[in-house]
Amino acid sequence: MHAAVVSSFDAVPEYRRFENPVPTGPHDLVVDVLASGLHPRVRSQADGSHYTSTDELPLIPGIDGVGRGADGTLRYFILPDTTRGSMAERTVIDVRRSIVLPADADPIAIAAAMNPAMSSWVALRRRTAFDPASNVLILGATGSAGRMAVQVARLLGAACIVAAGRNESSLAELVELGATSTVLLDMTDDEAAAATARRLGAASADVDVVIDYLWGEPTAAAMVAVVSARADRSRPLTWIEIGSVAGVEAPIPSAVLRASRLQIVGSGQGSVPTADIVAELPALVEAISAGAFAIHARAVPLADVATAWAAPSVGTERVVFTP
């Protein structure tokens, strides 16, 4: 068969031969490919950055995609740590981490849109115990991941949510995708950072709960802004951390932790047992068939991955290997 395989940790995948899976355990399914998405998280385990990652190559990059059984079931899947990812033509599946698909699903949106928005869905129906009627802010909300949050929380029936991100034409759309405000993040220099601070306080003084794909600097000023603003700081704040496009560590004052009611989790592989996660597939599917999501996707052949994997990313949109 053919991959995108691995060979350095500092080049592109190449397209080229490999050999075939081969199931090992009771569980174990071989499928044919249909799409497998390009996530910031796959290029993390390509690049060998990921806090999963390990030293072994070559490896077949992707996480997830959706496949074909031999008797012509459709299935979404998510794999375990493994060198012999999605981006290949044919893949060895664990039942219990995958579900059915409908037979006229799109594998193409399913493959686009399920990771980008579990990574919300998952942090607010299992990280938190989320109210329909709470308020959110969104930190890193013009990402593919963060713009899919905007809409999550929307469909779970937040009251209000707070959209904060650093590119303003976007931040402009997500209003049209249910965000009820926007905060544009200005940190260019102190004073720009000063004023976007106060901003931020003042838009996200009653929030309930904070989805971050951001950490590092960012988020200890956002931090220190929200809790500041807050009028009862008693009222219970959870802070979910999912990514870290920011900096790998924040700089978090102790203050902030003592003055408020605020709980700092994270949300991601092995935080969530994979049963949760897999519990929530039908629904999100369901919800993605159902056009819940505006999904900017491309297909692109797996041929041509490492003309794809190489070219600067276009706005939102997720790029999708089909073999």
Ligand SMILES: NC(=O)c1ccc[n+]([C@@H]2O[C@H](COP(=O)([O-])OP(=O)(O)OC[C@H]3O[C@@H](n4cnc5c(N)ncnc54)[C@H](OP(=O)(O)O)[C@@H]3O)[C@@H](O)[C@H]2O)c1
Given for the second form:
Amino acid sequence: MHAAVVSSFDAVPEYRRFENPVPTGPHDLVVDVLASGLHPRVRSQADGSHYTSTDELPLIPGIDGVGRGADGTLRYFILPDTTRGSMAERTVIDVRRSIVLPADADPIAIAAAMNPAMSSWVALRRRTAFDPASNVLILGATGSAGRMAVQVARLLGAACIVAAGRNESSLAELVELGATSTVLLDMTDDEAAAATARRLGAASADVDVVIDYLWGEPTAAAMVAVVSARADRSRPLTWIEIGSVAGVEAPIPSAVLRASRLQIVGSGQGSVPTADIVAELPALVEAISAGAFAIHARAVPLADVATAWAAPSVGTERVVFTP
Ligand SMILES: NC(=O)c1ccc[n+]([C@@H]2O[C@H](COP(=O)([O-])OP(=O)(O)OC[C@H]3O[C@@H](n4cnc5c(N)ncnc54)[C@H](OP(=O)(O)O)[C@@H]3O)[C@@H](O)[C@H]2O)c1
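What does the same protein look like in the form predicted together with the ligand, given that the last one was the form predicted on its own?
Now the complete complex, all chains and molecules, led by this one.
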């Protein structure tokens, strides 16, 4: 078969022949891959920087996708940590980490949207007791996952949705998708950072849940701003760490944890059991198939993987490879 193959962590994957995948366990199933998304997690897998990475090469990248089994059934699947990923003509899935899709499901839309949408969907449904009337702050709302988080929060019934990000034009689009207010994060100098903290505090003083894609210094600053602005410091505040586009470590002052009912949790594979993630997938597929979310997807033939991988990303468009 053909696959995208990483032979060096310093180089983009190349399209070449690779041995066919072989099922080894009782729950393994070989599927023809129809679509596989180029998510940030896949890039970190391919450059060896993800915390689950080993030195093992060559590897086929790809953590999820849509495939068809020999019986003709269409499935969305999430792969376990593996060096034989989904960016190939065929891959081995564990059926327990997959769900059957309706026959008319759009593989490109599903492959593009599931990973970014799942981040907030699973966080709100599995990492906090989300009350539909809650107020939500989305920190780093201008990427694919943040944009989805606005729409997920709206669909799940959030009362106020504050979208915060550094890209002014993207923030304006988020209002059309359900954000009730936006905050521009400008950290260019101390004055700009202080004004950002004031804006964020004013907009987010009574949020109940924070969906955080940033971490790093911006998260530490935002935590201080939100906690300091709270009218009622005994009001529970659940800060859900999901991404780390602004830094893998954050210098969080201890006082924010003493001065408020702040609790910090994470959401992702590991902090949410795989069975719980899989249990959430059908409802999410249903929402995607019903057109509940605006999805920016671009299908690219897998044969063009090297060019597409190296090309600069275009807004929140998610590249989906079609073997
Ligand atoms: N835990 C989970 O379940 C889960 C699932 C999916 C994704 N994730 C993680 O969530 C994060 C976002 O994923 P994604 O799919 O949305 O990626 P993406 O589409 O590449 O978006 C990331 C966005 O972050 C913004 N950004 C980067 N640095 C920033 C900074 N310093 N301050 C403010 N904004 C910044 C950029 O927006 P602008 O250029 O417009 O500012 C960029 O578009 C990644 O870390 C990913 O690994 C986690």
